[in-house]
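Single chain ahead, by itself, as structure tokens, in the form predicted alone.
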Amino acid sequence: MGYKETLLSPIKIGPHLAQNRFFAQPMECVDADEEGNPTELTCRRYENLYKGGFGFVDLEAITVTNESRARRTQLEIMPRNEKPLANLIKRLKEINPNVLLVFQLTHSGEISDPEFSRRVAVKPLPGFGGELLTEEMTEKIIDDFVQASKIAQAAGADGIDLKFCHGYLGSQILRPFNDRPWKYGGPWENRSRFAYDLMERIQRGVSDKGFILGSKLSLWEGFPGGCGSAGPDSPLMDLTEPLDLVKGLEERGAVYFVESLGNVHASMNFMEAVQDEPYLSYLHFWFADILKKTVKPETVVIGSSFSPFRGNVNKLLAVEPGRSSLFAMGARCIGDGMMDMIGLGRQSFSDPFTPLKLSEGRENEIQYCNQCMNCEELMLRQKPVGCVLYNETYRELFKEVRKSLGKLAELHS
């Protein structure tokens, strides 16, 4: 079977059928309005993914609270947001009713921005800090997640993705560094309780059996005491806990997992390989394979970090170009049983029509991500995020950011 046939073949996720093996990663884009509702810019981004032929789309890190968040204009999911979110989904379903859509629910915890929100911490991590979370505060956060799940269902989403990755609250509680003696800290039994309580309460709160549950996980955060570490301050990798978590979530109803690594502020290169280090993407395949070997055969595993593979020209050495392209490598990983789907993040920015162009035999028209990371800079500057290289809207925003930084430097000189 050629890579086209593999990547365009359908796959069952819970009771649903994804039309192909392309997954649009949840990419924070900082373009909501002041109340956290989708703007026209938000709608246009997701409409392009639907028009572009992705089989499975994950709505970006949508916060369950306005109180603690990482982005000033982040998408929010509270009662006031239900109707605007339902309107977004209605627009998307009119384009393609067969695309699966889940919401990635999140709370930013210690990486909430104190300039406009409340930074809270499970246990103060060096360089971060924040108000110490109490058990009562954490129970309220679980309530917020359950409420958000009900809103996602009511708005028309097919399911949710619980964000246990990249240094957000879920991973802050799960990591061995959280050795504080409290209900959700110390031994693994306590730290995993948060994820399990959360999953169980969502299962009870959302009655629709067709509503799918899953999670994007940082199996290894890449710093001492992070998820996948051997102890609270150990630099050694130990996947005992992350793989036990996967089994526990699966027992409680999870039907898919998105493999990931790293932390958005402490070990970002593991999370998304930068321009000069594309070979870090190979690490993701090993972790996805371990994950796939851990779960049941019917549980879907989605791999990450495919954008650096590009077309037949990339920066990966020691392999024939035709075998290291995004499509060839993605099909190889699926064919060899390492994963079931391939996740595209930055490539979904550079060309949201990538799956469609493959299906129509227009591969030579695909605009490949060059890993410039300018989209990442837009996010860090709290500006709407998109591809600076190919999209004029974001290119002009980027120019404004650089211009304002230049003026700021002049003021301080």
Ligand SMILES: Cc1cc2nc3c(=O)[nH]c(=O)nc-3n(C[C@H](O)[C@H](O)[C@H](O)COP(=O)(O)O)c2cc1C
Contents of the next structure:
Amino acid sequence: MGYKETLLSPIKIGPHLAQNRFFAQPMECVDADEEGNPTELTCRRYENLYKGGFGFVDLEAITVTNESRARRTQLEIMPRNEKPLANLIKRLKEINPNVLLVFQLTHSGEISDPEFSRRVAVKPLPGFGGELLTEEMTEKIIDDFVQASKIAQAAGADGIDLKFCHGYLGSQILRPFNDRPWKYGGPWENRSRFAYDLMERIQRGVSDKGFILGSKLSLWEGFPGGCGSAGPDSPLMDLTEPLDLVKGLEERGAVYFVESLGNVHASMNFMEAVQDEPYLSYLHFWFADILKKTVKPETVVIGSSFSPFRGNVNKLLAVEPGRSSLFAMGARCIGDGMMDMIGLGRQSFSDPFTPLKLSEGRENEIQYCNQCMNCEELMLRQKPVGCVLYNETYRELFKEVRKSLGKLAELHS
Ligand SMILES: Cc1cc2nc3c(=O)[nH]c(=O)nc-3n(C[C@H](O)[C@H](O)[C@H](O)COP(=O)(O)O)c2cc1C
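Moving from the form predicted alone, what structure would you give for the form predicted in complex with the ligand?
Below, the chain from earlier opens the complete complex, with every other chain and molecule after it.
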């Protein structure tokens, strides 16, 4: 089979059918209104992904509470947001009712910004701190997640993604560093309790059994004591716990997993391979392969870190350059059984029409991401996020940001 046939072939996710193998990664864009509702900018971004032909779309990290959050204008999912979220989904379904849509539910924990919200910690990391989470506070957070799942379902989403990656609260509780003696800390049995209770309660809470449950995971956070390390301060990798987590979540109803690595404040390059280190993508493929070998054959595994592959021109040494493009490499990863779908993150910013252009034979028109990371900078500076290289709106925003910092408004090329 050629790469086009592989990437455009449908796949079952639980009882649903994704039209192709393209997964739009959850990408926080900091463009909600002051109540956490989608704005016109938000709606247009998702409309483009729907028009652009993605089979499965993961709505960016949406916070289950506005009390603690990482971005000032982050999307929120509380009772007041149900109607605006339903309106967004209605607009999307009018474009294509067959695209599968899940919401990535999150709580930022120690990454919550104390400038405008309450920073809470499982066990404070140096340089972070925050109010220590009590068992009561943690149970309230579980309630918030369950409530958010019901809102997602009522608003018309097809499912949810529990965010256990990149150092947000889900990862903070799971990591061996959380050796505090409390109900959710210390031995693995306690550290996995939050994730398992959450999945069980959500499964019971959503009436439709076809509601898609899954999770994006940092299988290895890449710092001593992080998820996937051998002990509270160990720099050694040990995947026993992350793989146990995957099986435990699967037993409780998860039907898909998105592979990820790294942590937003300690090991960012593992999350997002940058221009000079594109080869970190291969590490992701290795982890996706382990994930695929761990789960049941019908559980869908989605691989990450495809943006550095671009067209035939990239910085990845290949025996045959033609086989190292994003599409060729994606189809190979699927064909070799390492994963079932390919996730596009930054590439979904630079060209949300990537899958459509492949299907229409317009590959030469695709705008490829160059990993300049200016989108990430917009996010970290609490500005609406998008592609600075190809989109005038974000290019202007980026120039303003740099000007206000007193730096040259130079754009990476
Ligand atoms: C601006 C920006 C926002 C992101 N927001 C999220 C998010 O909300 N949730 C998440 O799990 N990952 C998030 N990520 C990580 C991506 O989803 C993805 O895992 C990563 O960029 C690697 O994929 P890529 O090489 O295709 O970009 C974000 C990345 C960037 C650059």
